[in-house]
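Only one chain is shown below, in structure tokens, and it's the form predicted alone.
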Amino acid sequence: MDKLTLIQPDDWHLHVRNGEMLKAVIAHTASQFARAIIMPNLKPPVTTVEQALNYRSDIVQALPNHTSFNPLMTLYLTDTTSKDDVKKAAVSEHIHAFKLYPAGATTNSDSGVSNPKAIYPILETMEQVDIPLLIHGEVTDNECDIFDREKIFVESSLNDIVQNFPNLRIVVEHVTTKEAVDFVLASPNKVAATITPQHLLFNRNAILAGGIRPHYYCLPIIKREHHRQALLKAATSGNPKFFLGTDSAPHLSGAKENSCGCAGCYSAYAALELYAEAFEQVNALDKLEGFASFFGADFYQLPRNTKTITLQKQNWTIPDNYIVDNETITPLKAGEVLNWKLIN
């Protein structure tokens, strides 16, 4: 096969930040998806219904000409949510979930949820009203190994709310544990997640072999092969509970490239190539568009897209940097060669 012809797909966990940031990645998303769920850990976040709209707003106005790429808002969890917060999110058009960050999980998670029980009134409400909660599923206890940190949080309180809230729909973000797929597998339709690239091509070794390289650290961290595997099989397997969102989170280079670098990923330059080679991987690519374009829409009960993108087997190599306001954002794979392009 050398081109796929795929009705356009949607990025269904996206970061853009701000500012000059915005300015340079939006273009990147809006020349392969027709629509994103944006993630709202900004800093201050994006808590209410306004914020959420003057951010979409930020986000428009950044998009080159003649996109009609579509920014899907979410608002962020804290402990001082509130039932009227949701219930104005409800009958919003342009918010489609909450997002439950536990507290110091990731990047500008600190006003996240400290205990998840406490905040089960609100979930009870998202409930009724049918708006999604999105969780990025990690405990943050510092005793707790890294590696599982995930697989922790499934037992101890996603377990739980699943059970408490069987009507709730719920995305587990970036699942990257065989343990997390199973229990997504075992849940009821309500219950779905999504995958990211480098949680489909890359085990730990990508980090920490041979040297560090802090451009392959994002959170929830890179396992073993073994649930690489797992992953690969949940995606490709044809199964709509599983769907694309790449976590494609840019920071700048020095961010990254210090003593204490950020957790995250810059996928979003070529997100359909990155997918399309791991697809390629498991000779399932004729799965890729399910995957990609129809389950995700799908399950946030919106139409699937009509315009179709095309991918053409060719070799290109990527660049090193991209530039922000004359510093850099090093992407994913930077230097190397992807066998996938994107042609229209």
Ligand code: NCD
The other form holds:
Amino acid sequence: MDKLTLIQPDDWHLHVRNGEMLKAVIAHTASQFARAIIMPNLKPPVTTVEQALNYRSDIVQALPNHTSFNPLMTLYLTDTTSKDDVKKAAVSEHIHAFKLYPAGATTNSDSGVSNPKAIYPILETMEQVDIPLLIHGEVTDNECDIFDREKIFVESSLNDIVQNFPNLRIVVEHVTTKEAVDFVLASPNKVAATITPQHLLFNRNAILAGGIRPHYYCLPIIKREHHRQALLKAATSGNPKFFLGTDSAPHLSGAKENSCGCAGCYSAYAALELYAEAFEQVNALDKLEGFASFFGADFYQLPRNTKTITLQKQNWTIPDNYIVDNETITPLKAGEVLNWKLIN
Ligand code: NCD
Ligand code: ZN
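Switch from the form predicted alone to the form predicted in complex with the ligand and print that structure.
The complete assembly is shown below, putting the previous chain first.
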């Protein structure tokens, strides 16, 4: 097979930042995807409908001409999110979910939720108005080993949320462990998960073996090989609970190549090609369309796209960097060869 035509996919977990960074990255996503769920972890975070609509206008302004890309906005849950905020979000055509970051779990999460239990009344309202909850599933306890933080969150918080709110639609974002995959599989259909290209393609050796490679560092951190195998199996199973979310999260090269480098991999420049490479490894290219183009739309109760895109088998070398103003972003797999290319 040297060509693969799919209904145009959507990216159900994306960071595009603002200012010059937004201008540098948005065309990459718009050239691949029809829609994307935009993460609200700006500084300061996007917590109100008004802020989200302003942010959406900035994104639309930054798009190249003649694209119909549709940014789907989310709001950042804090300890002070009100029931009124939830009700307003639910009636806005552009707001599609709330994002729960445990406070301190990842990049720009300082204003996140300090104790998930304390916001249960808010989750109850979300359940009533039927707006999805997107969860960064990691505990933030400093004593907890970084490789165990997702697993412990699943046991300590996620299970309880799912049990208490049987009708709340939940996406466990960027699952990285077999435990999280098993949890999603065992949960009711209201619980789904996104999977990133880096967690399908790499295990933790990519970050740490033979030298430290900061461009493979993201959160939740990439785990051992048996977890990667569990993720690949889930993504290529045809189970609609698992769908595409790149978690493409650009940082300036200098902020990553640093004595305390930022978490986040930049994959938007070739997101589909990276997923195609992962699916091809397990002879499952026939499962890519469901994962990339159908299951997320169905979960969010949005229409499936109708246009198509085509990937062609073709070697090309990923640039060493992309320019932002006078600085650069280093993409995932910089300087390496990819063997699929989007041709339209
Ligand atoms: C994300 C970012 O940089 O905003 N970083 C990451 O490592 N994934 C935040 C997040 O989604 O955790
Ligand atoms: Zn993210």
